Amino acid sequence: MDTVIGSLRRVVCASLLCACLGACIGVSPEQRLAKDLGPDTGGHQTGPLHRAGFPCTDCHGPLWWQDHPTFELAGTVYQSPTDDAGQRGAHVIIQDANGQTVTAVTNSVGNFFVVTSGGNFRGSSEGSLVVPAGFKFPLRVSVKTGSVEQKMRSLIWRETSCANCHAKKLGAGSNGRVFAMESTP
């Protein structure tokens, strides 16, 4: 009888252990966010050109599980609110609460992203800007193309992904796309 009860206990304990492990091993909230974003509509593979217009820090934020850099601030800039192609070469000027001012330049699909390295400032034509230290919020941001500069009317208090407030469609949940409309001659 003791061997039957002992065997039953082992089976019950093993079943409970499997159930607990199954609950722990699964899809993280960050993985679910990335999956819910859907496919990259631009058709680009993972890299600086992928997912233009998507909320970058959903996948490249501090909670993400993969080995990617954590973005301090990231987004996509468009020529105008109705364009589907991003604006290459737009200057995203960021000033933090400490007075640090940096400029990121958008890549061929309009993406830019700022990462912290602890080293020197470095920028690239692929949209990245490496800064020695993170930003102190709130942030003031403007976008400049040529001689035209669009200043964001409000401060950024904590959001690190432009698309979380600036989705494609203007409405109650979105201020519309970030854009740098050129003046007409």
Contents of the next structure:
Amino acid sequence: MDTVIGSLRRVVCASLLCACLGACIGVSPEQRLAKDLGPDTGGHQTGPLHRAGFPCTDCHGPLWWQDHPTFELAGTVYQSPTDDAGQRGAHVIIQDANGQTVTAVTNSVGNFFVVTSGGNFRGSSEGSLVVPAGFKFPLRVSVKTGSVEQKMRSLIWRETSCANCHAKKLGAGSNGRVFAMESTP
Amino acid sequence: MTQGLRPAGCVLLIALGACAPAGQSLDKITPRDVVVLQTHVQTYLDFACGSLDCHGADGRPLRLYSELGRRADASLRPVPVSNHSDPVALTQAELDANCAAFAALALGSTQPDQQLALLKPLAASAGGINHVGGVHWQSKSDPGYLCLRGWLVGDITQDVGAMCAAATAALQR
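Rather than the form predicted on its own that you just supplied, could I have the structure of the form predicted in complex with the partner chain?
What follows is the entire complex, opening with the chain shown before.
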């Protein structure tokens, strides 16, 4: 009888262990986030050109991105509100609450991203801007291409991904894409 | 299920009922006068509180509508706002909802000055409490504090319009 009960206990314990392990093997928060984002329509798997128009710091923020500097601010600039092509060479002018003003220049798909390094300012044609220290919020931002400058009227108080408030589709919670030029009627 | 909704419904009704009717002049305001909100306070809220990454975010406590932040309906944002276009003005329903949001936040406050909307943005050294969105007012003499307090409490010893204008100007370019 004791042998039967012992065997039964072992089976129950093994089943519980399997159930617990099974609960750990599934979709991670990172995987769920990536799934919610959907596929990258730009065809770039990684690097500065990938996922244009997506909320960059959903992945490149302090929550998930632990191997490299996280993005202080990042996004995508488009030529116009209705254009799917990113604006290369747009100047994203950022002024923080300390009065520090920096300018990032967008890459060929319109992406820009700001990271801190503790060193000197460094910009690149790949869309990156390295700044010595992080921003103090709120931020004032404008986008300039050629002689055209669009000033963001409201302040950025905490968001670090443009696309979280500037999604492609206009809506109750989205002001539409960040753009540098007006649409022509 | 129906019983579960009753408390929430009551809170909403109390909150809505706490909003003053429109049409009162500045020399005789009642707490949370919706006209004072529209005329003076809302612009300050647009810049200081109601952006999409703060109290315009879905699910955030004290969720607020603002012209450049959250709208009640997507149709109220017909085109992207640019240097050459203005946003659609807030609707009466959106203003009423903002008023109700503040009224709900005042429930349970024993003193008008103790309502959360006045305590959270205020520095701890001035009697405030923690605010995830940071300290907005270092003291109770900050124009932003006086703007919001004047409207929430109905105190017109300070010029609410002037305080709101000064607080807004400090945030604008």
